[in-house]
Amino acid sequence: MKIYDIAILGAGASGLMAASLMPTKNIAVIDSNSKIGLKILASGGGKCNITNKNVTVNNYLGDKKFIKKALDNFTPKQLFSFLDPFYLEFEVRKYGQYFCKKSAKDLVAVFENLTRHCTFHMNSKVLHVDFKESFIIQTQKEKIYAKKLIIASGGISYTAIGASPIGYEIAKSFGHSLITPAPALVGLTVQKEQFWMKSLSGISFNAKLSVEDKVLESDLLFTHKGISGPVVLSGSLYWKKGKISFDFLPNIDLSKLLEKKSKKQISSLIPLPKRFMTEFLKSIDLEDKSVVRLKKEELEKLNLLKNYEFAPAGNFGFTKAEVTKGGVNTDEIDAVSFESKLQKKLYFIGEVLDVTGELGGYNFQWAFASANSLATHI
């Protein structure tokens, strides 16, 4: 009977790099897809956000301290150098995001190389796990045992490239606790009161968001569904069902675009796109007249604009969230090795812990800085 050094359990960023980063180790990959990587290849228009020039554990839900040991020891510079050696090309985009210049499929490459000392178990439901000495994984196929097993499963947004709730049915026989998974990074409904909204599909404008304790700035996109964009997608991390609050015109002083008194029309003043403007006047139910006949109650409504609150009525679900808020309480968890405090030598990594980053590459940086902890420790 064989037994692995150590068995881990998905073949995503996490996981990749854990097995990258522990060459001399024999190692099981089990994953349920017939690819490794395909949330890498399938992320930022299949060129792969890997990172953001600006981490810090303030782009993070979850708890600070355990987050800012691994992203310490672990920064995006030092992601590069590990890199580096393979010639990678990476471009900056809008706020500080970086993508693979080229295709994700030049970093899947990158990890298919440093993992041809692994065991890939492809096409591999794993049904459950016991311990007995060593850590016993069955299957649809077969049994494979292995002296330490790392779970890197991820979470259950994206069922279309094999998501499922495995990692957190492992951690739960194990007896560890869960933090509700939620949909995140994610569209959001909106009430009958917005539904003028629906209506501007395709309009896009950045714009500042405030949730919670949180205000967000980046691009705003209207959909059939309701709201998305960049600034929706982070902003969907933090919401818990109360009111939202959008200034559409940041950076932008409104009184004193208004103290002008123009003849032009509202909507011709406001440098907002004309549908976006002439829909939001119908929804406060104000005449889109010339300033200079604005009455002093009517500029007081135009205030909107720069705090328009509400409640969303929902999220767009898990089916289109790009990634998964909660999982494994860290709590349960060693904050420099990974390792449980409940079960020796199984681990978590990535995104089944409750940890969740913000659009623009945080998620594949945690991904990277929690299997570089884990794979420093073993």
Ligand SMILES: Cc1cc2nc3c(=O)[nH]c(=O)nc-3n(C[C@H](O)[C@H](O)[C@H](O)COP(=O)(O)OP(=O)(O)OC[C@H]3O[C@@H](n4cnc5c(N)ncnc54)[C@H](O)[C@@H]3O)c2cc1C
Second form
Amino acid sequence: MKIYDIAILGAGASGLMAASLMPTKNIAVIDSNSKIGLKILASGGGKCNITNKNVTVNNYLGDKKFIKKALDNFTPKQLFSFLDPFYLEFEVRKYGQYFCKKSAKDLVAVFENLTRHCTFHMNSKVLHVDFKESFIIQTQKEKIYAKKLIIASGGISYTAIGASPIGYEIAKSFGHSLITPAPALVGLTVQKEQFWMKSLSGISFNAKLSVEDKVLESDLLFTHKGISGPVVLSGSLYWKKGKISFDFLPNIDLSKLLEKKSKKQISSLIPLPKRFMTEFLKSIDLEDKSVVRLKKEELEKLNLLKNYEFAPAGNFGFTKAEVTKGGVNTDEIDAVSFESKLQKKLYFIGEVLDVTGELGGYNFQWAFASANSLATHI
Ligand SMILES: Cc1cc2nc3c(=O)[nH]c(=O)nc-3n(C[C@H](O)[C@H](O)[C@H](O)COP(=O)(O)OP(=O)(O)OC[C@H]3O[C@@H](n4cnc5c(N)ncnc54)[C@H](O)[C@@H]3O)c2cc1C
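Now that you have shown the form predicted alone, what about the form predicted in complex with the named molecule?
The complete assembly is shown below, putting the previous chain first.
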């Protein structure tokens, strides 16, 4: 009977990074997909937003102390040093996001190269895990034995590319508690009062969003289902069913603009898409007339452009969510080794943990940083 030193459940971002950083180990990598790194390939429109210029604990939901240790030990700079020998090219976008210049395929090729020492068990869906002197990993096809087991199985969003709740089930079977998993980095649906937004499908502009104690600024996109775009996706991370508020004109002093007593119609004066202004004015019951003709209370109504508060109805669900928030309780995981405090030689890294980043490369950075901490320890 072959016993591996280490088995890694998941050939995704964190599992591949962990395997790459342990070149001398006898490692099995197990995944239900037929190919490695499918989520990397699907990410960032095929160009993978690998990390961000500005990574801090404030970009994450979860225990800040726990998150900080791993992030400090593997910064974006260290990620680029790690990738340096492979001559990958990156481009930086407006909000500091680094994308692969050509294709995410180049990054997956790096991992293929760095994990040649591993034995891959692909098309092998893991069903459950037992422990008797070593870990016994039951897949659909066979039993795999290992002295150490790393759970890098991600969250439950995007089941079409392999996601499953196995990481949570294994954690529970070894006595771990879970923070209830929920969809995140996902669009939000709207209530009847905001149905006017649905008719704006395809319109996008920069906006500021206040949600809980967070203020985020990026592009807002209207869709036939509700609201989306980077600012809403990141906001969904912090949203707890209450009210949110938009500043649709984040860098504009509206009162100064209106002071000019322009003869222009409101929708021509306000620098927002005309279709948006038409529907917005209808929703607040204000005629699109020339600004000089506006009465005091009508001018006041326009302040809603700077502070439009409402409660979304819900979100677009796990099928559309880029990540899962919640997961294995980090109180029960060692912040340096990523070993379970309840079961020796069992480790959890990446998205399966209760750590979730905003949109912008933060989730890959977490997957890589947690894998680095664990690999350094092992
Ligand atoms: C469409 C999309 C785009 C994204 N874009 C970005 C982006 O640009 N930047 C960013 O930072 N983040 C992005 N993310 C989030 C990011 O992909 C994840 O946070 C990250 O991949 C998590 O890494 P992980 O290793 O924890 O899990 P994953 O990369 O999800 O890997 C988990 C692996 O476990 C395998 N697995 C699961 N269950 C089983 C089982 N029962 N048996 C065997 N194998 C199993 C899966 O097949 C998968 O290969 C995106 C996510 C999606 C869905």
